[in-house]
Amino acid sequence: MSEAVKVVDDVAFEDLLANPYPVFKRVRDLGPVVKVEAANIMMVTRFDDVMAIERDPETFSSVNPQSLLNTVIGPNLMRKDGEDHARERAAIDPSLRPGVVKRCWADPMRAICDDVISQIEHKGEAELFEELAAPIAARALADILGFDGVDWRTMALWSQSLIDGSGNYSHNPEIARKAKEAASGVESAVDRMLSHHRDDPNPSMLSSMLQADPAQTVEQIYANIKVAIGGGLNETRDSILTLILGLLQNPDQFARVLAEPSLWGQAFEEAVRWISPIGMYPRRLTRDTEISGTLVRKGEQVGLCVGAANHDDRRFNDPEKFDLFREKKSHLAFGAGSHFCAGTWVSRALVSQIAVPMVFERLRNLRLRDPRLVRIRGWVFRGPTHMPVVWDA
C-alpha cells in the first residue's frame, strides 16, 4: 500500500540557507518524498531515488509551468525535454566540448587567473570570494559567452540576482525585482553583440547559437544565456572556493595533492560532492506515480535535492567529511541524464587544472585568516560566501 507524503513544518527557511544538511538528513530518514513547508516543495533527497527520477523524464518532466526559473528567465532549455531540449542543447554544446575547452578557452582562462592573482599576491591577505573567485569566474564566463565590455562585477550581480530569483520560494518581492532587472540587463548585453557574432563566427556560445541549424531565436538566446550566467558563474566561483577550503581544512590531503598533481581532478570531484554548488532543481509529474512507495500525484512538483543526495550515507561513508580518497563513486553535482551540466568540462578545466593550482603556487603558505570567519550559505545554490585568507607575500 502506498504511503502519503510526509510533511515537515517546524523548519525555518533560514535553517535551509544557513546549513541544509541536518534538514536533509532528517528528511532523508523520514521518507523518500517529504514536503518541507518552509521551502514550499516536496523534497527527494536519496541518491538512488534522484537517479531513478533522472532516468524517467517521461514521468518526471522538466517542462514545468510552476518553475521559478521560467518565471525569472523565460522558457529555457533547463525546463524542456525531448527534441525541444536536444535542439537548444545542441546549439550551445559546440562551445563547451572538452576539445574546444582545451584549444580555445584554456589559454584565455589561464591569462585571466594570472591577472586576478597578480592584483592581490603582493598584499598577503584577501577575501577570496570577492577578490579571487568571483572575478575569475565572471571574466571567464564573459569570454565563453562572447560578451565584450561587460564588467565582471556586473556579471556577478546578474548571476546572483538570477540565482536568488530562481530560488525565491518565499516569494520575496525585492528579490523578484532584482532578478527582473538583471534579466533586462542580460538581454541588452546580448543585443549589443548579436550582429558581431552573426557576421564573425567564433567559438563563443553566442556565435554557436547563431550558427546552429536551425539558428536559435532571439528569445531562445536570451533565455539560455541567462541560464548560463545564473548557473555557470556561481558553479565555477563556488567550486574554486570549496576546493581551496577543503584542502586548507585537510592539510594531509593537501600535501598529497601537492606531491601528486594528478590528484587535482579527484580533489575537485570530491569538493563538488562535499558542497554541491547547485543543490536542487524541480521536476513535475506527468502521471500519478510512486517514489519508493510514496504516492505523488500528477501535476505535483518535486525538488531533486542533489546536494542532499551527495550526502546520502547509504552511498557515501561519512558524507559530511571532505575526503578525496573515499571510495570512488559517482556524484550528482553536475546532475544526470540529458540535463547533465553543459559546462562541466569548463568547470573542471578552470577550477582543477588552472585556477586552484595557480592559487597555491602563487600565494605561498596560503591559510585561513580564522576558520570561524568562513561563511557558507544557501541550499538551492550553496557555496562559501566569505573566506578571508592570508599568505606569505
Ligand code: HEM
The other form holds:
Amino acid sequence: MSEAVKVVDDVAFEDLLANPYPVFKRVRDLGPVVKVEAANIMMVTRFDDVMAIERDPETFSSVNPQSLLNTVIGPNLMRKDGEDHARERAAIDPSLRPGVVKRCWADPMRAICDDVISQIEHKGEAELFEELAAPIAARALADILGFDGVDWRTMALWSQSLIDGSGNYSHNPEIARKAKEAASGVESAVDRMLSHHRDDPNPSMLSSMLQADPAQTVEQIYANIKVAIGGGLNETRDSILTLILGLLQNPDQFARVLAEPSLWGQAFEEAVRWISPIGMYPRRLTRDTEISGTLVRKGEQVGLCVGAANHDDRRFNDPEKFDLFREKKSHLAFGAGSHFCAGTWVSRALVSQIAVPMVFERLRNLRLRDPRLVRIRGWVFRGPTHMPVVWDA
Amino acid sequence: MPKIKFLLADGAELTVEAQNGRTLMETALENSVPGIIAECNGSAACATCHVVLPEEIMSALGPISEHENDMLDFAEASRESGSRLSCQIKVSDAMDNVSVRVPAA
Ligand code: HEM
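What does the same protein look like in the form predicted in complex with the ligand, given that the last one was the form predicted on its own?
Entire complex below, previous chain first.
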C-alpha cells in the first residue's frame, strides 16, 4: 500500500525565509514527500530521493510551458528535456567548460576581483554583500555572457527582477512590471551586441550560441541569456559570502586552508553544501508514481529541496556544521541530472580559486564587525544578505 | 552480454554483466560500482564518472569529443592516457572482458 502525501500546515512562510533548515528537518523526518502549505508545494527533502528523481527525467520532467518562469523569460533550456534541452545546453557549454574557464575567463575574473578589492582595501571596513560580492558576481557574469559595458547594478537589477517575476505566484502587478522591464532590457542589450559577437567570434556565451550548430534563434538566445542572468548572479554572490563566513566562524579550518591552498576547492564545496544558494527547484510528474512509497499523481509538481538534501543526516553527520574536513561525499548544490548547473566550473574557479583567496590575501586580519550583524535569508535562494566586516587597513 | 571487470580504487575487483548499448556509467551505477558518482547522469557536465581504460580498447572507441576532452582535465583524479568519462562510452561486444579502472580520487 502506498502512503498519501502528509501535510504540514503550521509553518509560516516567514519561518522558511528566516531559516528553512528546521522546517526541512521536520519534513524530512515526516516522510519522503510532504506538502508544506505555506509554500504551496510538495517537498522532496531526502538526498537519495532527490538523486533518484534526477535519474528519471521521463517521470520527473522539467517541461512546464505554463510555468511562471516560461511566462517571464520565454521557453528556455531549464524547462526542456531530452534532445531539445541537450541542443540548447550544447550551445552554451563551449563558453562554460572548465578548460575554457581557465584559459579565457580566469584572467578577466582576476582583474575584476582586483579592481573591486582595490576600491575598498584602504577603508578597513565594508559591507561585503554590496561592496564586494554583488559587484564581483555581476561583473564576472557580464563578461562571460558577452555583455560588455553593462554596469553591475543593471545586471543585479535585471537578475533580481527576473527572479522575483518567476516566483510571483500572487501576481503582484508591480513585480510583474519590473520583470517585464528587465526582460526587455536584456533583449535590447542582446540586440545591441549581436552583430559584434557574430562578426567577431569569441568565447562568450552570446557568441557561443551564435556559433552553435544548429544556430540558436534570437528567441532562444534571449531566453537562455535570461536564465543565465537570473541563475548565475545570486548564487555566485551568495557562495562568496558563505565561504568567507564559514572560514571566519571556524578559525581552525581557516588556518589549515591558508597553510594548504589546495584545500580551497574543498572549502567551497562545503560552503555550498552548508548554505546552498539554490534551496529548491521544481519537477513535474508525467505519470502517477511512488516516491519511496508515497504516491504522487500525474501532473502534480514536486519541489526538489536540495538545500534539505544537503542537510540530510542520513548522509551527512552534523549537517548544520561547516566542516570542510567532513567525510567526503557528493552534494546537490549544483543540482543533478541533465540540468546539472552549467555554471559549476565558472563558480568553482571564480569563488574558490580567485575571489575568496584574494579577499583574505588583501584584506589583512579580516573579521566580522559583529557576528550579530550578519543576516542570512531565503529558502528558494538563500545566502548572507548583510555582512559587515573590518580589517587592518 | 559482455562481461566487464571494474578495478576499484581500494584494489578490489568487481566483474559485472553488461548490456550492449547501455553506457559504461549506467552499467557501473546499476551494479553500484564505488567511485562512479555520475552527478549529471550522463550529460558529461560533472566529470564524476571518470574511468581509465586499457590502451587496446581506446582506439576501438572512436574519438573523444572536445567537450569530454576539456572535462577530463578537471576530473578529481588526474588524467591518464586511458582516461574517459564512462557516460560517453557505449558497451559493445568489443568490450567483453575489458578491465575498467576507477581511479582513486
Ligand atoms: C555557486 C554558484 C551556483 C550554484 C549553487 C548554482 C546552482 C544551480 C542549480 C541547482 C541548477 C539546477 C536547476 C534546475 O535543475 O532546475 C542550476 C542550473 C543552471 N545554472 Fe547554476 N548555479 C551557480 C552558478 C551559475 C553560474 C555562474 C551560471 C552562469 C554562468 C549558471 C548557469 C546555470 C544554467 C544555465 C543552468 C540551467 C542548466 C540546464 O537547465 O541545463 N549557474 N544552477
